[in-house]
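The chain below stands alone and is given as structure tokens, in the form predicted in complex with the partner chain.
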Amino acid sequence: MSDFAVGLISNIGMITFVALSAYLLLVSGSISFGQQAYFGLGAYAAGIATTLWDWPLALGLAFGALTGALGGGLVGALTRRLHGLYFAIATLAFAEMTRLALDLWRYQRPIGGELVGPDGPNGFAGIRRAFTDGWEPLSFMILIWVLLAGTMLVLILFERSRSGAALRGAGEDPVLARALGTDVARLRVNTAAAAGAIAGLGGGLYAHLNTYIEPRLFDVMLGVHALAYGIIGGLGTAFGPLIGVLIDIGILESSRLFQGWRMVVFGGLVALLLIWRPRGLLDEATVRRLRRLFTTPARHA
């Protein structure tokens, strides 16, 4: 496969990261624009952890994914009370203080002769742990993918579960939901915590893989990106962002078909698109309608 490949597949796995967990939020009726922070504490996190206290790789990512949640819960606690509007200008806040104080901080250390760790806003390099263990591009590739795979298979595990039907229910019809004996706002704060974990998982990958980041990389555009996958996939099942992702960055801006102008034609592709389909590519009543077709047959066999 060729470097470029490569490079576009993993990509493609770790920008998932950050939409599933824009979707996540999605589903439970938040709308967030502040994702990129905790992909973005991730990533600094499972760097800190290997590079400056020489964690293992499993470690550093568990240590990038555990920074996410706590995050995430934290900023869910805090908005527990917010619903819609509010809490998606909250959350997009509270991920901009992220950024512009990563962008003040500074935590080096000399290792190898040469200062290492976050170093303000001239990022933080030298996040070499999964290269010198022996990751190749292909098979952290493949860890990538690997990773995201079991994330969306506990997601679609979740979803067709009674907690996971609960928190779609507490989306769509909140006072309904607490009527049921949901508690909505606990729901709300555990979600939140969740969606904050896949995000920061996917970040330390992201820190592993580029071996460099700076806050600017995890500024509003990733965010309001991350949530734009999901709705453009579909809000029916946790293959939407995949597949909202695959349509940007796999076939757009892969294919330079329209190098120059590709956001002029993805914009306008996507603005009809959403007339045509509000909820998506994939929304609940296509999924309805995929399930039907593949389990009819099983009944009659």
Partner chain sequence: MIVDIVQTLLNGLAAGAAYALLGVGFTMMFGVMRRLNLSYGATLMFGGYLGALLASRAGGALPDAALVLLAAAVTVAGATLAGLYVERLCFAPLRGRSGVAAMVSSFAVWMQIEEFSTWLLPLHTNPYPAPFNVASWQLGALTLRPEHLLTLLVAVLVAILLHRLLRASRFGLAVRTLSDSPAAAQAVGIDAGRTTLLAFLAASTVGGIGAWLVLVADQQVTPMFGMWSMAKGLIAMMLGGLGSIPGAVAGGLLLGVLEASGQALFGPQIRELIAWGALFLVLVLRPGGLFGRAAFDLDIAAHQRL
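Got the form predicted in complex with the partner chain; could you also share the form predicted alone?
FYI, this one's just the chain on its own, none of its partners or other molecules.
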């Protein structure tokens, strides 16, 4: 497999984490423009853990996910009474605040004769733990997709559980959900924490694959794209965000046919789908039809 293909497939996998993060909040009835903040927090936390504190890669990635979860839970708790546009603006404000804070933050230690660690706008270089441990780009790509598959499996099983049904119910009609006994506020805080953990894990993988991160990588456009991936792919299943990422990065960004026109085509696609299929390609009705199609027992003559 070529280096280009490995890099492309790895990038699709890592961005899908932040897309799943935004998707989980969309299912709960909340629109977030700030999931890139937890992606960035996870990247910095995991990089610091393995590079400056000499933690193993697995613990570093777990620390990145935990940091994302804490950030998501904190914002979820502070905004639990906000809905709609107010919640969306609050998440965007937190993301920009986080980006600017990382732009000002310096935390470095001498390693191998040079200073290593977050250096404000100069970024954070030297996150080499994965490769010093013997991970090749191809094997790291496989790790990304194994973790992504595990995350998607957990989400799919969750969606089929009673808690998953309660989450969708709260997203569709929070008043009715409260009447049926669902603690909607707590559910949304827990969902925000889980979404932050997913984005944080993806950020940790991103930092260790690229070995360099900087605050501007986690700007508002990443959050907008993450939100759009769920809208394109569909909100009926966790496969929806992956389809959205595949369409944008796998087809539009990587194809010479759309070179220079990617954002125009992507924006037009989002606009058309909002009119034609507001819940995306794999919306709830489509997913139910597909499940009936594949679970209906064959008739015998």
